[in-house]
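Below, in structure tokens: the form predicted alone, a single chain.
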Amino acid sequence: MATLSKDQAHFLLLKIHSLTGIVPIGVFLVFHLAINSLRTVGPLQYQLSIDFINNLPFLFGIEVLFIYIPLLIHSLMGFYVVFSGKPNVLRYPYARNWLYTLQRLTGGVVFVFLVYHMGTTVVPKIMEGKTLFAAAPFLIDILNQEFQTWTGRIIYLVGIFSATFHFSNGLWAFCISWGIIIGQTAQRNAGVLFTLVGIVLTLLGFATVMEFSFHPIPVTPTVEG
């Protein structure tokens, strides 16, 4: 059985990367983003698109398998590209070198992020045995208490923000790498449509931020018990 060499092994690890990015972890930023941002409708819309995601059969298990472990993966890849790289941005600063080392930074802001985030939703709930239909006004106390202050909902606008960015760049850089975008005006059009991609999607995220710190109503279970 052949074994890969030093240079394959950094190319193959490299395109794994790019893709979890993409799927399914960028998928799960889009999807989580939009049932988030149905804050802005009402309280109970997006309470109940909490009770049917807590409601979903098997949900530990797809979380863990499609989520916790693509999200770990990417991760610790990502540290590794940033680790084994020589930035040069100062040398070179043209545009795209800037948005490569900013693809770094703000994928480790990410990443803190994620564990602050994890830290004070998912766990809690995990520790206080929130399932079902009491999963909804759990989660909704915490995050109505989150954003009453200054503090909070800087971490998440600046969380929020460099997830999007992250994303949004990310997908011209999977694009070019994969040889899905050819040509210079290609690519430039795809830069353009990727960013917008990236500012709805950050409106969409800091539109639900706003309405929790203005608006923190409470709510009930749906169905008691």
Given for the second form:
Amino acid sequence: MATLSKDQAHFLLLKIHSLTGIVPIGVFLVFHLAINSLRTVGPLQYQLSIDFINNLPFLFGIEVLFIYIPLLIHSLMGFYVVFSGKPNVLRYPYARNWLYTLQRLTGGVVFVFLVYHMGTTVVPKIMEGKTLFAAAPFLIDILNQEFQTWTGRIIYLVGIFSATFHFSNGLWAFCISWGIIIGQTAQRNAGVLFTLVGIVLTLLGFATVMEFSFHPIPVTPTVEG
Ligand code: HEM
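Take the protein just shown as the form predicted alone and give its structure as the form predicted in complex with ligand HEM.
Every component of the complex follows; first up is the chain already shown.
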């Protein structure tokens, strides 16, 4: 049986790392920010979206398979890439080098943010056994409280910006490394397009934070029981 050389194994690791950042993690981030922004439409619309998610069959299995395991793989490989490479921003002060350094930095910030964010939402939800229609009021109550302090708001604003930057800049790097966009003009145009994607996602997230902060509306379960 053919075995991989050290260089081939390294190459494969980088490819898996780059792919997991887009599918499923990037896809999750886009949906997550879009669904949460329903809070700007109204508390009921938002509550129904959380109800929908928490009434899905095999929810925990879906989350483990499509969110938690890919996140863990992507994070561990990300730390490996960071600690095995050398940032060259000081020797070559060009925009792309700075973006590359920021890519690594925001990856670390998102990791810390996720420990906080999941530790204050999903973990207590599971520990308290809040399933089905009981999950939404429980989670909305937590979010209402988190957004009543500037510390809470700043943690979310920094977490959202880091995640959207990391994703949109990562999208550009992904397209180059997988040979999807070749040629300088195409790469420049893609850079503009992905910057717009990043701005739209950031605005969605920031609008949600503002809505929670200035209109913390408590809710009761859609269906009692
Ligand atoms: C306005 C900003 C955000 C709000 C209001 C928000 C809200 C929530 C809520 C309510 C949950 C629990 C879902 C459930 O168990 O039903 C959750 C889970 C989660 N959030 Fe966020 N989130 C926000 C931003 C982010 C960002 C920027 C990221 C990525 C860095 C993120 C990643 C996650 C992950 C990975 C989970 C666990 C997935 C799951 O178990 O379903 N969130 N979020």
